[in-house]
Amino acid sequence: MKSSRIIGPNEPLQFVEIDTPIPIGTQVLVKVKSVGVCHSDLHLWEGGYDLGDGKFMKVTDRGVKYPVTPGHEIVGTVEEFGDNVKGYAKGDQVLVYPWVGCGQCPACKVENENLCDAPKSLGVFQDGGYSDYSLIPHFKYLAKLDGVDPESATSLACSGLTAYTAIKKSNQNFPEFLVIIGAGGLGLMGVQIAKYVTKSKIICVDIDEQKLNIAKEMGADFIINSKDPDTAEKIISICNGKGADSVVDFVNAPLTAKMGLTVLRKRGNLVLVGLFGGSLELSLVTIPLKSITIQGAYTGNYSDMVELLNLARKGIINPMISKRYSLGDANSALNDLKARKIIGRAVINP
């Protein structure tokens, strides 16, 4: 099968043969339709994360090892299976779960494999779906699409996954008025998701006008672009002078989390998502007189997976599919990516 690995940190993808798998047990060999492109390979490609102050968390640090296959957003045909297999027979479009732990730590436990102390995930630990076929270790990690969009499902596994989760964290306080920072594909998705799951106004801020504009579409109730220096007033304005009771951080970078707290209400909600990097100073006393919450979301466990599923089925989100690339052009698709010259969302179609 044609693969497109990971050599090592920024250097370029290589396109090579290797041997296909043959699934055992509960393996799942699932034959590729479409990948989805997403930061969190950049990241994989780039070796790492800053973490500001000149500090950079390494990827290997955490256990990935290269060369490696990346692409975690997956969804294909069932091509073979081990004979343990149960409920899925050739050819069944799937919708892959991607976020595999070790089944033994607390979280998985709880079937919160996504926040595993041993991850094993698809594409980050172990070879994804940048590929022709990818090996699933367990059919418990696939969920079928029926009727839903293969290419529009993509991302169902890893930013729509992690946009729903944060949604839910943020509707913790019943807010009503709802700031989402960052209109990205991230962004957009939890316009859409906010729109369903919330009774807020939401506001949307982000840079670039144009994706401003597609948030409206979406949803959202008010679009300000954060190169105006009033944002933090204005977005204060809209929340009755008081501020935003949650916030939504899809970017996280040291301005844009600074920029959350300020316009955070008494017994506020922020809710970190995005891995853009830096560090932050806070007020530390602030934070209880004002009784704020802050807390990271991370992708989702694979119950808020099939949640999400049925919300495309029923047409209440519709991610956006923008560009699509060959197998051989994932270097172009990641360089699109970290020149921000995607909108939406990108998929790899092998």
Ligand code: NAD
Given for the second form:
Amino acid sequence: MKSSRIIGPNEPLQFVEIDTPIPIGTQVLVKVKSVGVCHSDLHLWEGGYDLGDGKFMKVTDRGVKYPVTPGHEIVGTVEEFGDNVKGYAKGDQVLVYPWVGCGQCPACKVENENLCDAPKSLGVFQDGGYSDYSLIPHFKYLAKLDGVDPESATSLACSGLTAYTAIKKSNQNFPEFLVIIGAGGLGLMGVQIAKYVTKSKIICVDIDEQKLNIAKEMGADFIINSKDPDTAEKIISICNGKGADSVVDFVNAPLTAKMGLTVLRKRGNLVLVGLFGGSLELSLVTIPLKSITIQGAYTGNYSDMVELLNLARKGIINPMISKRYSLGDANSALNDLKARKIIGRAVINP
Ligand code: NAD
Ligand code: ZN
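Let's see the other form, the form predicted in complex with ligand NAD, since the form predicted alone is already up.
Up next: the whole complex, starting with the chain shown before.
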């Protein structure tokens, strides 16, 4: 099989040909039709995350081993499977749940494998879908597309799923005003999902005018370019002078998280999702006095991914795929994402 692999931080991806694995037991070999290009693939390629104050969290310290084949938004067809696989036949179109856990820890026991203590996620800790074939450890990680467009479905494994988890968290205080920061792959899914899940007025913030206009087309009630120094004041004024009930930060860098906290009203809820990173000084007394909740959201569980497939099947959500690359062109896909040239999601079609 052919794969585009990360061989080390910031080195060009290597296009390699290796033996196609033969599935055994519960394993399924999926012929990859389309794989989404996520900003997290970029962090993996860059070697880690910015912790602020000049510090860096290396992905190798989180257990990543190079070389690794990235790609966690995998859609394809069942090609071959082991003797213990039930319910699937050759040719079935499937979406892969990539957030594979250890199966033993408290999170895995309640089927939140995305929050596993010892994660084995596909495209991060084991080889993923920048490849013409992908070996899936168990058929329980597959979901049939049943009519959902394969390219659009890729987004449901990460960008849609993460946005779904985050928006549900942001909806816990029944927001009248919800701010979504970042109108990238995740944020645009966030706008569509918020439109469906919440009853909020949605205020979308980004630094890119084109992406903001698309957020508006997708349902944002207000759009604000945060290059404007008065962004926080503008948001508070939209929210009747009181501030937003909830903020979901799909960027999560010092400037965006700080702005999120600034615009939050009493009893507000801040959900941090992006991995742009950095650090922030908190005014501690404000948190109890305003009774603010700050929480993180990391991807989502299998059953939420299946719910999202249903929403996509009904046309309630429509992931936006704007660019397509071949497997040999994976370097361009990542470079274009880095240069902020991608609207919504790009996919690689091996
Ligand atoms: P993307 O590159 O598609 O989009 C990022 C968006 O943020 C762009 O629209 C960009 O213009 C905007 N942006 C950048 N800096 C900004 C700023 N200072 N103010 C306002 N907007 C700004 O990325 P994506 O695939 O949507 O991923 C977003 C982040 O979420 C990445 O860090 C990614 O690794 C992370 N992520 C987290 C999870 C999770 O489970 N927590 C899952 C997937 C991705
Ligand atoms: Zn992702």
